[in-house]
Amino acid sequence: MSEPLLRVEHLKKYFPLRGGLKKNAAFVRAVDDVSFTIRPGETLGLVGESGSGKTTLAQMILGLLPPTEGTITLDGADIWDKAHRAQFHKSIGAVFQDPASSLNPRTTVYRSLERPLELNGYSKGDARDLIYETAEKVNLGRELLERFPYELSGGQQQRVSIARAIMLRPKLLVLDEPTSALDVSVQAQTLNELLELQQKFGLAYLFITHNLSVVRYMSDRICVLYGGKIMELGETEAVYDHYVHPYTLSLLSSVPPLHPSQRNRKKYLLTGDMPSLIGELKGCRFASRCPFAQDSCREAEPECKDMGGEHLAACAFAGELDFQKD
């Protein structure tokens, strides 16, 4: 098994509300002790409802937001080490939810693709060759390169974002809801193009989405996040077919069944809001909404249980609950 490309260890991000990060100051635990790895060429799907910490986690991995505690290493080097900072920027790329907002409306597509190459020392000629080559790989016609972003469709704008992200041949792409703003038919085309690019270049993906069907199609492993903590982590089929955490059950219950025989299945839909993440927190983050919670769940924070085969679950009763999956 290959060594991890990305290693996230005990990562925390606390946002102070008053008094800074001093003792007894109020702060929001947006990400609270998260650890995982991504191997070369692997896709890790990151799922969870709004407010679970997915985007904050992505911003820290991209080096846009410093962590409160913990480490992030890419290719064995700390991403905040100044000696490796330039190489880090070449080794990681990002594709965001709204492609139009990530493109300069006042410059042509060609110029948007050329600018990062200029900053990395490419000559005009070399940049032109690489832009044409990359545009072809993402099925972006050359005639579109001289247009402005507003003259392109949503799918074409997202291809521009993907082209810009892969031009410097990164090893890892962070994809934050890359298809949620696109029509369903365009979503499928974009996802297939991402899979083709991954095979061609051996890219690793951190794929963030609300769409559980998409994450199953794209991912090798899935990380379920709630309240800034990992609830369940494992290979895709293990998480989907042998889930052991009540929160994973609730997420999967919200997915419309594809087969008529599953329409009468028992559902465990979430009620209420996510608990406050401010100040000192006690017990399991999911206890206030969990249909299986016991008094002990509200008192002690559960440790991650190893369910075998790199399948982890942060539930005191993981493997003991009857979810009536059939």
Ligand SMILES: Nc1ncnc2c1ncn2[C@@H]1O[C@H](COP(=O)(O)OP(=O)(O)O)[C@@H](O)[C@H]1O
Given for the second form:
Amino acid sequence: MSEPLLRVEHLKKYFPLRGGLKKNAAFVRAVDDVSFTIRPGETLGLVGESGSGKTTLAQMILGLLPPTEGTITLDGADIWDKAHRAQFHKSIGAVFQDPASSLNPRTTVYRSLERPLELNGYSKGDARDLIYETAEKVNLGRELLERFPYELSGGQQQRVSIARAIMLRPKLLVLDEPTSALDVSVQAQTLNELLELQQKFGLAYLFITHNLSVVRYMSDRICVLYGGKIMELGETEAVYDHYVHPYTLSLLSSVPPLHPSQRNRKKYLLTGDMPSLIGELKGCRFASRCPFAQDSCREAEPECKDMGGEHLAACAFAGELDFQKD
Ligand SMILES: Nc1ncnc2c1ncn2[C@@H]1O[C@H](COP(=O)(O)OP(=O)(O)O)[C@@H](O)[C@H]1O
Ligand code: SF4
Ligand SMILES: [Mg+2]
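Let's compare: the form predicted on its own is above, so bring in the form predicted in complex with the named molecule.
First the chain shown before, then all remaining chains and molecules of the complex.
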């Protein structure tokens, strides 16, 4: 098995509330001790409800937000190590949900694509060649390059963002809800284009979405996040067809099962909101909404259990719960 490209270890982000970083100040525990790896060319899907910490995690991996604790390494080098900073910027690209807000409205598409190349010392001629080549790779017609972002459709704007993200030929793309703001008719096409690009360039993806069908379609492995913690992590098939965590059961209860063996599984639709992530948190984060919760779940935080084949689950009763209909 190949060495990981990205390694995230014991990552935490606590946002201080009133009182700053002083002792006893309150924190939002947005990301709380998260560890995973991404291998070269692989897609890790990150899924979870709104507020589960997906964007905070993405921002830390992109080097846009410093972690409270923990480390992030790319190709074995710490991303905050100044000596590797320039290489890091070339090696990771980002695509966000709203393409319009990530493009400068006052410059043409061409200029938006040229700027990062200029900063990296490309001559005008080399930049032009690379822009034309990349535009072709993302199916962005050359005639669109002289337009301004507002003259493009949402799908075309997102193609510009993707072109910009792959311009310097990174190894990893962090995609935070890349199709959530697009019309449904454009979503499927954009997802397929992302899969093609991945093949062409051997890219690894951290693919973030709250859409369970999309994450299944795109991912080799899936990480299920809840309240800043990993609930379940494993190969896509393991997580979708052989899940052991009650939160995964609840999430998947809202989508039609693909695998015949899943049709006899119980359904638990989530109600209520995620609990507050402020202050001291005890026990399992999912306990307040878990249909299987016992008193002990509210006392001790569950260990992350290895179910075999790198399938992890953070539930005290993982593998022992009966998810079958009576
Ligand atoms: N800058 C911030 N200051 C305080 N709390 C924040 C900040 N950014 C995010 N949060 C909180 O962190 C939690 C995780 O948010 P986020 O990472 O945006 O989740 P997701 O992307 O999964 O919806 C939420 O409770 C959110 O309110
Ligand atoms: S540890 Fe307890 S509360 Fe948490 S998911 Fe498992 S059964 Fe539910
Ligand atoms: Mg988000």
